[in-house]
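Starting off, we have a lone chain in the form predicted alone, written out as structure tokens.
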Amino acid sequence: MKKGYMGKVLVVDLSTREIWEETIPDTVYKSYLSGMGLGAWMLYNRIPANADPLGPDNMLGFMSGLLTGTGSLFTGRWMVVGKSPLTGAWGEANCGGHFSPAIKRCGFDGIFVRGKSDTPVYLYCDDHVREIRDATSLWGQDTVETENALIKTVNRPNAKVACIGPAGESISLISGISTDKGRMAARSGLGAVMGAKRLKAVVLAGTQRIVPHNRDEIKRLSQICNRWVQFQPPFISGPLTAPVGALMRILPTVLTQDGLLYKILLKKWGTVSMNQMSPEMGDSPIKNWKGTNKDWGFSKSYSSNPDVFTKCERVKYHCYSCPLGCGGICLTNGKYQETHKPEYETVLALGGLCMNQDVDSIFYLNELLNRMGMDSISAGATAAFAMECFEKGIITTADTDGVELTWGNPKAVEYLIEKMARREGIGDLLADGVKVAAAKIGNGADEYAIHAGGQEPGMHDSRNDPGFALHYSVEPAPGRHTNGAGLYYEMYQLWKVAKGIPKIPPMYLKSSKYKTSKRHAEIGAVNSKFMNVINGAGVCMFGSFIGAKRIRIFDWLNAAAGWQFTPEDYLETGARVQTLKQAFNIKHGIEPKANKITDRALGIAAQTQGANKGRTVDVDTMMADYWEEFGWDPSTGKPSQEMTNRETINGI
């Protein structure tokens, strides 16, 4: 039947070395979609009660996105999903590349993995083949000769690869998953739950077809999507993206932002377009969330101004799916001299927020943490919290072989990431993130350690967006950036689209940002429910960003699966799939108040200089009314059982 999905899922238990495949019920991608909604319903189902992350009993899902593969755009994401080992918690890592329709190729939606190898094993399938391989001898090698040796070991031409580094082998708990030599699956630490269960790899080499319902009809849209893509008229220099912060952070109005805009700057530079606008804005934390834009001002932002990343970008670098292409491979004269492109997350953690000028060693830190396998955005935060607490006389040189921690020393920042990658000396103490270093040090030390729940969060300040700091402290996946914001919701314009959720106006006071009420918690509810759509489908959030009217997600939907659901179906669909997230949760003993955000993200006490002066989030009534939004109890953030059972069961 033409589809879209292909309505199978494979289940691998390494400890049996059992291989079998599921048929799943229409009934649940209705109610869940695939991608990470049918993830969620396999995990809360198969994962028992307070199993260990790093156990035998976690299971580990490689999901696609029911719209992959389907002639639609900016659709080429996959997601990781399972019980994180560095929040205890629903984990969840997206990534971008080409892995995504491998997954479909072999002939499903997802593949999940369970149990424990006594040693090193890849999982190889093709359209016939599902077998669990040895991999000892890649043991100890970094993702892309690990990528490289599959690649050559299984010899087929169309093979994709999604494999973890010595972070990940070490159990670093800020350890990811890589594709195409240098994409990222990093957050949750979910590269460590490969690690133990000594899963290297998986390698995809399947060729099936995947069928939609009406592919004119998703071709039509896909062409009206692209127009809108491929306008592209002439933009201002790298260098002066920063004056254009500066104006944006002294305007009393805001104009809502089209993400059109945003789309000219992604095609133009990438994410590296907001290296400088962002810390003039007050958007990106500086000096382990403690400086300013008085601190990182033009000057020291300027060594990472947007056009230093393109003069060097050898070829543009698209994700399946992409026409916009806001990625790219870089020449460089370090270590390495060939590369990913930074994103702007790796750029401001190794730059910013550790106060480092040194362009050089962001290249080479980008590249040693791709092949490390570990989280850029975790690893940066990390250094910039050993660096406070060198500054606090807590870490000394008696820990860290002499090397001075002083801010703005790229050596020291490369110091701290080598070991943290190797897990040798400082670094083993680091390996596990900031929650877990400041416990094991003591003496203050969790004064610095800015985290929710245990993850560090994006480089997005919270007391320039008030939305960020409601959702890194409120989503099942706590410290995530990618899940909502104030901004976000003015550039989807899902109100043009949706009936019934809140209308942003082309104008509006920049004060009345801060001011805590109802309306943020309608918004932050629908920004939830969309992001499980999008992710449900695989599609690329920066896509989403062009406006809903522009990409149209929902309707590429039913033209996928033959559905005839409006975009509030969608949108409670959405919110049916926060539910069973956020249920996994409760059922694994977490206390979803203890995920709040640490107060200095939260301006407890409030800066006295800089973008974000005065400012301080009423963040726990944000949460409260977040989650009434939900109908779960707005004193706990736990959803009832009677709704618990109709949500995760839902009759199936």
Given for the second form:
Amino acid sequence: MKKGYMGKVLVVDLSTREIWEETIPDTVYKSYLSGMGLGAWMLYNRIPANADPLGPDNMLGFMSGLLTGTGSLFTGRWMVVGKSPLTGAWGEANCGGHFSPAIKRCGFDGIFVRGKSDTPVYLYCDDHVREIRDATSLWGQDTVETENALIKTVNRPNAKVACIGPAGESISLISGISTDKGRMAARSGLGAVMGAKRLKAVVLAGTQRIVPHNRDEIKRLSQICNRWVQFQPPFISGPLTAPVGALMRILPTVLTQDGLLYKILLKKWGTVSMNQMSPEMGDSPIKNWKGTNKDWGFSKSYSSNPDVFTKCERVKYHCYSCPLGCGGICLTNGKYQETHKPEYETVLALGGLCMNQDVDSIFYLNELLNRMGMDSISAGATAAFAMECFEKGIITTADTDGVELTWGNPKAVEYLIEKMARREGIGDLLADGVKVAAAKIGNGADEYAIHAGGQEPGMHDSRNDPGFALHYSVEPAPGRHTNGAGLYYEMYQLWKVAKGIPKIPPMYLKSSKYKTSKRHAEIGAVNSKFMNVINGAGVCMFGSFIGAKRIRIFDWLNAAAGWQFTPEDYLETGARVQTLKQAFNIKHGIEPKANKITDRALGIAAQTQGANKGRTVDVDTMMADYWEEFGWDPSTGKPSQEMTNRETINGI
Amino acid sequence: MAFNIIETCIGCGACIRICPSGCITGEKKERHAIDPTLCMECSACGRICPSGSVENRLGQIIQRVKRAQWEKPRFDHKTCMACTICVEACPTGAITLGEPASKDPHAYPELGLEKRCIGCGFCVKECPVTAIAMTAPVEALPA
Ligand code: SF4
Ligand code: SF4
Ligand code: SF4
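Would you mind generating the form predicted together with its partner chain now that we have the form predicted alone?
Starting with the chain above, the whole complex follows.
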């Protein structure tokens, strides 16, 4: 089959121990693409309404992208989809590494697991064998130990492992799934779904070929893309990124960002390039979202300046098919010898959000969280929440073995995370994220729990870029910083290839960003649609930031599958997937309005100092406008029954 | 049409041992067979077969080549973008990532497990920037 995709999925029922292949009709790929779109189609149809996310009826999908393995670049992302136990809604997590081609090399675009095993098991799959195997001896081991043990046991070239750590085993609702010894598909709490199914790992060792329709054309487009990626002029030193951020804060105008700048930062440092720039701009939430850049000034953020991370970087780490390599393996001098270079999100969640300046503790906790299999954003956010509860006297030293949870105390952050990872003492209460913890603590703690529908948002302040407020609140998987923002839209430069979508001028007044306008929703809708195309194709968001003329995702898709769709057609496909995911939520009783992010993140009440002083985001209007963009009911966010029927079946 | 083992097969089992996808079956001294659904057309069986019994999808007999003369990939690290596509493309896991140089922190591919290489050229085929070429080994001149 020369289409780039494999045309088949594997379905595993852990209760009955049955394993079977299913052929997926071409129309499904045309309507929803592969990857997350195919996953949404399966899960919408297969998970019964109101299924318990931790019960046997929930289905977990491990998805590869349509473009993975076709010779395209930045297309090594794999995705895990399922009903989220953290939010009760559509759950998705996206991860790099080398697991995505491994799914296709076994002959599948996705592997779906339902049911529940009585004892710990792992799934093994290669060209011949598909087996549920015993994992009793692995239960309790961390993700690195598990991966090492399984690679040794199966002893096959290029075997790849996705597994959970002790956090997933103990059904922590903020646990994720690890590959490549600590790269996490962290969000939506899907590690807990594996834990509940007692599925410790999925091990893949296939060797099948992935055959696109026109590999030469794909390679030609890849070479264009690579030339842009390799363009790397010398750049300033790490700490100098801070004044750049400050300048962006002070200027009354915005220079529309060409993603090439961010690409240069990523190639040099990785996402930690933003450690100082973002707080200065007002993009990083500080002190559990109540602080500002004034609380986390240059001198405080200096200890985590980008150069600190590249200095101990032993080697750069590239995900599959990535010409950039934003990752790294860092040597640390703490308990662990090595760790994946912490990401910006992790550094800020364990750093600025908790006011913690001790970068050694961040390296240590990064590795601890990866090994335990816990989401570092949610874990950091929950620690910050606990610290504010302590400040308010809702949590006291009587709850914390005498540890003072004062802001900026690295011992306090370490204490909290270690306890959460092991579900001990106060950690048992906190291991399910801020929403669950606040409900258990009571006493008004929910005021300090910053979340959207239960999901702790990423480290990007919605008061600085209202686009984040919108996506945190309206995405079927709420609270996510990776679905869209005003800034992302600027970098995608989609208007250069697609007709009928808003064009951003090279420069505009900053104040216009904060005015109520339908424009926010228009842009937000295009962002969501495009993200569904990206996730169907398995593309890395950072790759797509270099601009649509440089990374030719739509052309790659046509060359891979032999289609002749226009960019507008693909955005239409993205809209269909969004409606499908929203319909999934409606089917499972989610009220879209209830996923609105906590007031504090919207500037209610507005901050009285700092970068986002006086800003309040009118997200209610933006949400209604956004729902209208998709043709859903603007007052409820629900697609009509007729639309649901049309878009979820779509002639199949 | 996939690859096919013709009736001249002597059933020596050399192809079974080299096939990276494990898709050849057969009793000793009897004609072997290839599972067409799993064959990835790497030609290794044909190159190793002592009786010239494997034909490709065009029905041409694959020529036997002495194992020491099999072509192997050479990597051009100036063009290479360290994307690891070739590492994953290799069905035998022959390609590994080298240690980074002091000035360039990226890890580039090399034929770290050379003995495993079956000369299939999939790495070359999948590299998007033509940073790999297959070359025959150069025989050392007698001293
Ligand atoms: S061509 Fe390669 S994969 Fe096919 S039977 Fe021969 S050795 Fe096996
Ligand atoms: S030719 Fe390349 S892909 Fe084939 S076995 Fe050798 S190294 Fe691996
Ligand atoms: S596929 Fe090509 S560019 Fe990528 S790592 Fe291998 S040789 Fe380098």
